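To begin, one chain is listed below as structure tokens, in the form predicted on its own.
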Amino acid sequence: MSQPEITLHGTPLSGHAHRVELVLLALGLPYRIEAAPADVRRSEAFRALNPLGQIPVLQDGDLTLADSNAIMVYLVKRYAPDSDWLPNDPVTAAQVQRWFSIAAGEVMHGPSIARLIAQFGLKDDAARAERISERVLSFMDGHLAGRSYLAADHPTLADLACYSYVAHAPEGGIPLEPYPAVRAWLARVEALPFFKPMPRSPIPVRAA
């Protein structure tokens, strides 16, 4: 029996919706993307799907799941749960809990909000986002020097969780040039053979 295909609800310009994408084109399971922009997330409808109003949520026959990191785990304990993905062993299956609570904060509230603000408009404190941004980028920089992924020396979830917002971080204004390590660590993202570039948003930022 072919698998039914799964529908991921999202917009081609979320980071969070981008992550999930990832990890269904890693392990070749069919989806098909619905579109959900502020509008949609406003309706009933989607409220249904999730009450919070937030991208992305996934359907995957009667499971409805929202929240990005939750979503790839559930993905990947469900159809490959022998990968490296998410490794059973304690301390690399925590290693990936950590990286996906960095992603969830200091990466969020640095380098995403300051897309938001500079993209989008959002009214937030920009300064703020900047030096979240700056310490999370010198962290990580540090980290992935003589490394070649986060929580592992093979990619995991980890990575797919935090790749987007950081490789999109110029467009809120964050430089990438002082972090070599973080910049190598990108290209190996991308030259791996699923991979999928997110869209580059439209407005050109200056680095502050």
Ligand SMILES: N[C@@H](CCC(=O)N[C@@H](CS)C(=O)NCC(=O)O)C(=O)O
Second form
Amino acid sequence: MSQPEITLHGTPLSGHAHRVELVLLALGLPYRIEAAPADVRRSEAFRALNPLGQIPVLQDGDLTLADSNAIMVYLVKRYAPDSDWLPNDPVTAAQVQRWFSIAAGEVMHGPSIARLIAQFGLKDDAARAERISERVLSFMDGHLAGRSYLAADHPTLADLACYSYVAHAPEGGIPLEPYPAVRAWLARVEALPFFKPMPRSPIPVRAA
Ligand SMILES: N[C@@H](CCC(=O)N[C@@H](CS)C(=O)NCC(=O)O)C(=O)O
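Moving on from the form predicted on its own, kindly provide the form predicted in complex with the named molecule as a structure.
Below, the chain from earlier opens the complete complex, with every other chain and molecule after it.
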């Protein structure tokens, strides 16, 4: 039986879509990308897929699923349940979940919002995004000192969930130089054999 085609609705510069694409690549699953820029996301057809109007959305056969972290869990449970991406042992499973929360919480409200302000003109509180970024990056840097990956001694979905917006933090004016353990971890994720980068945007010039 041929495998149903997986469609990922996203855009090239969405870190939320990028993390899902990394999982599709990690699992070696065939997929196609359906571009969903802002005007498409406002359409009735797209709202039928996700009433929140957000990307990413995954379609796999009859299944339509929104939310990047939920999609990552689905893909691993459905296609690679015995893999190390989402371990079953209670402590590691909880650690992965913790980093999902950080990805959707501090990483979203820090580096991701800072990038949206700097690159896409989002009207939001840049000082707050900077404060949250510094707090989460300091925390990650301490956590990663002496560790290779976020939730286990091998890569898990936690790393893929947090990677994109941390790697692209400088595009929001958030420097990564003060965080050597974070930079080493980013390099480790980038060295994974399936890794595909998200296109870089220009780094904003900081006022002197
Ligand atoms: N919790 C969602 C957040 C997704 C999200 O914020 N997507 C952005 C693009 S990166 C979006 O579609 N924004 C449009 C909007 O919120 O109206 C997830 O993890 O998928």
